[in-house]
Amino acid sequence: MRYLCVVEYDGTNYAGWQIQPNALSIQEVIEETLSKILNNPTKIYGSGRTDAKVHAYGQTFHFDAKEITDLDRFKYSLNKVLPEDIVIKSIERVSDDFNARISAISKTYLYVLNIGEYDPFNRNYVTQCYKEIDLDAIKEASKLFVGKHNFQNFTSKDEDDDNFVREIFNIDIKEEDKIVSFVFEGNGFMRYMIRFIVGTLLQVGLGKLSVNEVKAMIDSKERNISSYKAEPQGLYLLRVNYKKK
């Protein structure tokens, strides 16, 4: 039977979601824990990767196993064994053709930026800019990214079947007490895509890039990847959205 899990994690001490040969990953820790509790080697399939030091409130993955009769008790057992920086929030039975990655219709990410004084206590969870920025200019430039575009200059990945084309449905930007939050919702985000977009918008806010220069980067037919990539620790995967499970 197939099960879908929602997992929350602090990515500070991990090399990202995906298993890697010489570094500890979140996927590896969960797979080892599941395999131990189920007493059977168990592989999990995530909705997508998150990079080193990136966090998640709502990462999802699926796995196959024999029938689990008490999901609440099973979730409790998992969380007792998992380290304190990884928590399974929910487990549910899904159809056998469900796929945590392929079945997703959209994802929502949060990026958090401190433009006040340096905060050592939140250095692993909020990107420290501690500079005044022109938020109106950032909001104006952010509108350029909404819609369906070729984002070849805002990802480091190789070309894919979609030719770097993705659709961003909305970018919501707010500031409160010197903390700026960017919320992105789209049908898919490529490697470093949000970090490149935020890094580029930050240059606009600092007066180092114009809105027209950003438009030229988006419209360019030639690949010239942005030089501005925001740091990872301010990025959170908020949720993965599915039409049916």
Second form
There are 2 protein chains.
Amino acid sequence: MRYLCVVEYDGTNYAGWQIQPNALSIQEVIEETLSKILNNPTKIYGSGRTDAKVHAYGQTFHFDAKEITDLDRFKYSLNKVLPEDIVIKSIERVSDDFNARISAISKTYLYVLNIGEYDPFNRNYVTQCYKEIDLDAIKEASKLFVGKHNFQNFTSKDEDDDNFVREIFNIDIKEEDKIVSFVFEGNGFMRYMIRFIVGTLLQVGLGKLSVNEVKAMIDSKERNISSYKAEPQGLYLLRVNYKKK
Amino acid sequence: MRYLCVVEYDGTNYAGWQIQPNALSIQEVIEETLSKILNNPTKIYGSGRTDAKVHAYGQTFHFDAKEITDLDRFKYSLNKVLPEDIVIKSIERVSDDFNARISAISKTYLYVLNIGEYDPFNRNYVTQCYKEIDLDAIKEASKLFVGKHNFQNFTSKDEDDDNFVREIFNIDIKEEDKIVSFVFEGNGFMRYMIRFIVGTLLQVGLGKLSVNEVKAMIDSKERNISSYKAEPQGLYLLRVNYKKK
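After the form predicted alone, can we look at the form predicted together with another copy of the chain?
Every chain and every other molecule in the complex is listed next, the one we just looked at coming first.
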């Protein structure tokens, strides 16, 4: 049987989603916990990776196991054993051809910027901006990224790793109480893509890049990766969207 | 010259305010930083201690140093060197007979309880309550603690350490969006006193202690320390109040 989980995590103390040597990953912690509770070595398949210190409200993964009769009870047991910074929000049975990564039709990410006073209690959950920014200029420039584009200059992904074309459906930018939130929805985001886009937009907000310069970076046929990558702690994977499960 | 600082800190990663062997304290970090910047070994004197994992928005301390000509610049330098979870909010010159502890006329503490869904991003900043609580019963019982009382059953302080009488001027309890905040103002709080009071009030809210039983614990002439101590991460030293500086 195949199961799909939605998981929320505080990424502060992890080297990211994906299992790696010599560093603790969220995937590793969940696999160990699942394997223990199912009493069987169990691998999980995420919708994609998140970087070190990046958070999630709604990362997803699937796994295969014998039938789990009481899913609520199973979720409760998992959360009892998982560390305090990883919480399974839901678990449901899905069809055998469902795949948390391949079946996803879009993803929604949130990036949070604090343009007010530095707040030590929030230091791992927002990116601090110490300078004044022009939010209108940022909103204006953000429109350039919406649509289908070659994002080769906004990812560190290797050249030979398929192609760089992705579609961003929407970028919604709001400010409330000195907290600026960027919500991105798109059909896929490559490694560091949102952090490069936000980092580049911040340069526009600081008056160091013009809208035309950003346009040139997007339109360029040459690969020349943006030098501006926003910090990881302001980034959250909000939701992975599926058509059917 | 004597200086008074107000300091904000996230206590999550510290063993508390006070210097102790084999554990990192906030006092130690600040003393080391001050000594480095002043280029002279410098001791600081806090308004009182806070426990491991307890936070502060407005802890205070004083220290003696040669005249500091530009206090804004000095504060800036201190914050540059201090770790991200400790922030000096203000520094001012005070008279030589001022003492951060002795000159305090009252202190204000905040205790924060989450009665909504568990939030991993807030786990170090609120105390989680998983069960339904009767807030009216808690408010009713909280009135018993207001005024001048012998708080011997609400502190782990040693018998021979002066006396147990303190005055609580006010306890204000509010709920908003499933976050219950308790604000305590009093002329002094002994070790664990707020955590014992909140822990005891929570038992009332859960229906496990009656208002009369709490009254008996306060009125008792025998020392019989409360068994209910609320967790540290929901506690914040908000302010230390002085008449004159």
